[in-house]
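The form predicted alone is given below as one chain in structure tokens.
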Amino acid sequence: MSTTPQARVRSLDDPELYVETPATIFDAIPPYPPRTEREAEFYSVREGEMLINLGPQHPSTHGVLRVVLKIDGERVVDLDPVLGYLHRGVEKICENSDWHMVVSHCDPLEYIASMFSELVPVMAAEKLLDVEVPRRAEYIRVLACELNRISSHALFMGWLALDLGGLTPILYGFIERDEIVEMLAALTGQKLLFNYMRIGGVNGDLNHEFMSRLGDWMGHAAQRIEDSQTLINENEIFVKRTRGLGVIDRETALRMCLSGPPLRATGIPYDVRRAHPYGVYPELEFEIPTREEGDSYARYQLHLDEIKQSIHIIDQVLHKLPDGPVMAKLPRLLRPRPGRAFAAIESPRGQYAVYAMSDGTDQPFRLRIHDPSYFNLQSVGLLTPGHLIADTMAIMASLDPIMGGVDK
């Protein structure tokens, strides 16, 4: 029997192992041949050009987004967004869960405004079940969603200014957001992923703490929005850095399937709450603000206009809120009839939709999610070329993407 010690097999994960050409996420050029004509065109660098990575760790990418920039000096020539660093297969997870659990799985997709990512699968399930939601629950849904919309837009304004080098607006944005989140926590028990929407209604009626906080907030909400608007609108650096930046025309916006503020900033008044009414929105009066310029400054101003409209909607809901139950009577185990349903709402970022199929069991047979951030983000490749590297941050921030839904 030999006593010679066997040679230790070195793992590729061994930190002592030297690799001549390591392939990491920091390599701008992929370690494989081009797979498409677009990839071959993008990664062929001419004289004076170079490729640089932006992300996926960069905080200004608004999530785990990696962008490869082709630059000539300080100016962006082309751009390639590289997705997939956050992928969790949420749609397939939902298809292996019962209808009640789908709500909590969809919660993290729109983690800044999770009320909306909860509401859409719930509405799709209600269509399959032919459930009539109590009117009080419908009003509470609108109230919760509009509050969540304001908190999301408040953070958007702060992020946009922060990506341009301004620190003060993000502090004011978080003050507004924290006040609303504390209010929603009194209603739902949670501050980020609320898990409040239910098939057939909502998880709990309005309580005294929530109404007390809401009354205090309504007393100064309009004035605080005016203060934030004055702080940013009168800043010469912010205006010059955003006006005329990342312009998109209405024809291109329609062709790229944009929705939400990026689409309405081109003058198209498309809002799901008016185009395809749901809930009790047909009973409420509000305007669909639009802008014509289609640039980053117009998208910012549009968010301010929408905050004012949301406050107007909340005021009407509080005056019209009826009495009654907040949940329909449903069995614990839900088995919708075989069929398919499509539900769409207007989230802070645009049209958020779910296409659900039922095969008669207690689990969705198919569940597909239409996230507006995914479609809005694809326009970055059109908006960025010709601008400076520093402008890339402002353009992406003006689209307000949330990577939870992009990398679902």
The other form holds:
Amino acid sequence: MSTTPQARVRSLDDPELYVETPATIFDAIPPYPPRTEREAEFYSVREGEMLINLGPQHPSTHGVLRVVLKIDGERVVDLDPVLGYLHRGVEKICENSDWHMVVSHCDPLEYIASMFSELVPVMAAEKLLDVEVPRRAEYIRVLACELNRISSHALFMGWLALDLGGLTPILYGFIERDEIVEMLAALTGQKLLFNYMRIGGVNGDLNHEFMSRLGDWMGHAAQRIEDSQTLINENEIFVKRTRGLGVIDRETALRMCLSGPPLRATGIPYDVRRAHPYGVYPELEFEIPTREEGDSYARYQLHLDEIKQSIHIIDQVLHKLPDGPVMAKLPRLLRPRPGRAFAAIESPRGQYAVYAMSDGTDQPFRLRIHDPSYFNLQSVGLLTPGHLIADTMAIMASLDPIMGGVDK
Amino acid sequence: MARSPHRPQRAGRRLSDGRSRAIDSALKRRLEATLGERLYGPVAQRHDTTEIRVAPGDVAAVMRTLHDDPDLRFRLLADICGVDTGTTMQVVYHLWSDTTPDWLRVIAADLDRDDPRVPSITFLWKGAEWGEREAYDMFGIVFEGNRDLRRIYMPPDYTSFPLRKDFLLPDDASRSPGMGVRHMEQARRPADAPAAAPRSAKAG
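What would the structure be for the form predicted in complex with the partner chain, rather than the form predicted alone?
Full complex below, order starting with the chain above.
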């Protein structure tokens, strides 16, 4: 049994030092020559700087994100996110499954709010097929999505506080989420990956258990949100650690392709529900809350405002809900005519879009999934330099990436 | 648009008369006037999307015009992705503007499949960097001017491009339930029939 001769490689702790441990692609300094200008710049370490890995198993990275931090003392000089630890090739899988299966493959992408990640491919397929969805189904979709948005936002606030070291808010966040999840479980049979949207409608009509749970919850929802606000809204430590942190201005936000709360926190009222209305949103009244500051605290407050708007939308849906079927009549085998369709919705994290191409068979020819977390996460490299290592988590949590969607 | 909720619903009705929006023909005229001969074929409009095609060499100039022109103001990049049609490569951009209710789809068409190259748009949208990295990773499309064009999902020592149409899934994967109805149809075919060739787009 022969041992392979081991190359001398740079130490992770001190780039000037050479050691005999074999380097792998998981080491901070990659064992191959830099491939791009930017990589060469990032991995050349100056006097006093060093590289450390944050992740891929660090709890504050919300999944399996690895970030290579270049630090000078406690300050972050630069960083390089490394993705792909959760990459499953969903787009390729979808090209090899038929249109109905696409829904369940796209479901686990944004797993905190999976109503949204299954709604978009369904909408794209409906555009390709030229199918009109029954109005009752459209209203039920809005109802389910807004409930899911609230549960996602409630968890966001808990996470943000958790990454700053506060344990309590996430417990309250989960109380809120638990009630909604139980409600949606009564409707769909699932608690996390609902698989509820269908091409042409939804899987089932509203039932009694769902409605009674919803009625109970609506009675105290607004009050509960107010209560959990007071937990951290004026908490001095929380405010000091988020205000003025990760500030981004309007022009840069547009240049960085941000969407959702990070974009609206800079003052741009871009919300796909109003900017490019879909479903029955034109018939519903709601505001698009914006903030001017563009920092982590503004992003946090924006989530609170959006929860209130979502409750307002649910209230209207319950009053306007029409009677009728919840599924359009469609053949079991869907063969859309050759063409292209682009559908986008406002998910809790921003604009979630699908670009679908059909070549006339029962499988999508190309299904491009645009996930907002992916494009929002990108700006962490712009926001973090100059801040402390501990603030990296606060900034990352305020952008709210879901690695299931980032890595696809 | 506003329909009475009591009107009886016929499920599965076509979109064409009821809910579809008016096509924004003003946008079409504006695009034709502004871009002129840089358009690579007619402006197509369907549903809520206006589609233009440009030659890959013109992408940077066209995008700058769309972004800066005071009558167009496409300031928001909604999506950027690569497409392999089986015969050529394309890069597809989706843009949003407050001047029109439509999405604008810009297709950089007819990239050489052996050496797909297109100018980067990171000088306008820095955030397109990761989108371009993903298209490079999945299709091998080279974006000239992108400072950080390396693989983003696949490991650095990976050599092929998974979303290309000639990248076929291994046999066990294609026998999986994911193949669905198509697989059943193939199973019913006579044994001496030729195997299915890799798909190429009729959509173009």
